[in-house]
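Okay, so here's just one chain, in structure tokens, the form predicted on its own.
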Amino acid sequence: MKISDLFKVEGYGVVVTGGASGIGLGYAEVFASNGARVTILDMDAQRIEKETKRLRGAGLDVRGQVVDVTDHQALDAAIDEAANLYGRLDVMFANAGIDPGVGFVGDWAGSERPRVPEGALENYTDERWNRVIEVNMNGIFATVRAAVRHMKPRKFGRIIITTSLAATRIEPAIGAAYMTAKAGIRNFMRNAAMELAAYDITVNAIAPGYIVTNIGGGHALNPVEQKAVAGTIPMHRVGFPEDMHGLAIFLASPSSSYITGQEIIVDGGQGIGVAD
């Protein structure tokens, strides 16, 4: 076997939640470009229409469906539909997530990071906490559960969960619910990996650091913020969705068939510390 064959995903049936933008869209595009059949699930109908039209126009096998991952019945139905259409579900990207808004410390303002009262614990509302947990934790659980129902009978599957550097490092500029959800999902990933290993279903996580997407209103698209953040990262640059494409292919392809229960951080060294 050629080494290149170990990374083939041609013909795979793939579903990506939160797939109409950012990291999820990057996963959808790189897999479809390498011969996979991809279903994008997302809440944003306009972006689904725009991106699926663009990708199909490039000759790629991509379809989309509007789904809120907190509606578990609708999520089950959408994943069932994709699996039935493809006759298989090989790869599930449990990726959908939301930004909870600012934490108790604000974004960079020159050399200062001011305290933000609305992000403080005493002002954290039930609605804000519960919404983040419903999407970022319970939505991941429901996505994985739906995928396993298709993968277990075939005794094959690759589940890839988006966690975060915030699962291991406290970032005061991010609301507390986000870090709590991501840390919980990291442990859920390990539990699922243990349970499913005997069925040749691997469960791993990709943990992004600072990646430029439109999450949280698109604040990361601001060049001023990018420059400020880059100064705290050892590689002296922020990350982009394409920085995770190779890892995603690796974790879904035969090349990683003996790897499960692992979280791989993609952060340019940010979690190690400030180098300069």
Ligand SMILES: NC(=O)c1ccc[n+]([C@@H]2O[C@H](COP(=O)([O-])OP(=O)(O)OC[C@H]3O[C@@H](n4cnc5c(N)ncnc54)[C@H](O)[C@@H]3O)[C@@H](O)[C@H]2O)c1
Contents of the next structure:
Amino acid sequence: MKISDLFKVEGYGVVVTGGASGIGLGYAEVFASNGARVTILDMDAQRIEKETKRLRGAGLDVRGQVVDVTDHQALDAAIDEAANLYGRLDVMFANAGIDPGVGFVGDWAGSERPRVPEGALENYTDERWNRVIEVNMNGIFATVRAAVRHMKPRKFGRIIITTSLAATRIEPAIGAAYMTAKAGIRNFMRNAAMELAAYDITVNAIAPGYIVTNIGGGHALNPVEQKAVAGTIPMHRVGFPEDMHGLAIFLASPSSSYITGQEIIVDGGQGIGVAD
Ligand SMILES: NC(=O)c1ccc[n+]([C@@H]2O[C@H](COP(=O)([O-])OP(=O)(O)OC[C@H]3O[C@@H](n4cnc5c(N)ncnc54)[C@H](O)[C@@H]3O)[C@@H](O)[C@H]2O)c1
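With the form predicted on its own done, generate the form predicted together with the ligand in the same format.
First the chain shown before, then all remaining chains and molecules of the complex.
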């Protein structure tokens, strides 16, 4: 097989939740640029409008729909609509996620990392906990469930879930609910992989480290924070959505057809330990 066939995603019907920004937008762009038809589902109407206009302007087959992944009925309807439009759903990126705000320390590497009362466990509110679980855990479950309804009858599918380095390693600047949701979803991914393997549906996870996106109000866009965090990463730089593209294509294309139930970390070595 030629390399171009091994990594082929041309003609695929693809849906990306949280596809209007950051990592999801990167997935949408790289798949559409390689001949896939892509639907972006996101709760941010303005970003959907802006990004679909830009991508369509570049000649790419990209459409968008406003959906909150916590509204499971609306999510089902939007995934059904995309699958019916394409006549197939090959790849589902269950990617939408939020950062719950401050953790038990108030800042990222390079700061004094002061302890902050609002992120402390004794003050963690039900509202905060529940919202993160609703989006980052229940939203992923509902997304995968909706996709499987289209993939199982065709006996083919590639499900790619965005977990996090925080499924493995605690990041004190992010609230406790996030680590819980991401770790839970990593095991959900393995359960779904086992259940769906006989239908040629693979389920894998991409776990990003520190990637510059708009998450958490866009703190990662700050070059001072980037420089400080880069100092803690063995590769001495922060990551960008482009760093995720190759793995995403790999997990969706024929090159990974016998790989399922795996989480692959993309973090410049951050999870291994501190080098310098
Ligand atoms: N950026 C990082 O460093 C990093 C690290 C590890 C994991 N992640 C994960 O990557 C995924 C993508 O995050 P990102 O960093 O690209 O952030 P981002 O904020 O740039 O993009 C996330 C997108 O998801 C959308 N979204 C949020 N809640 C939603 C909901 N309820 N329904 C529909 N859409 C919703 C947002 O509107 C946004 O467009 C998340 O699951 C996040 O937890 C990010």
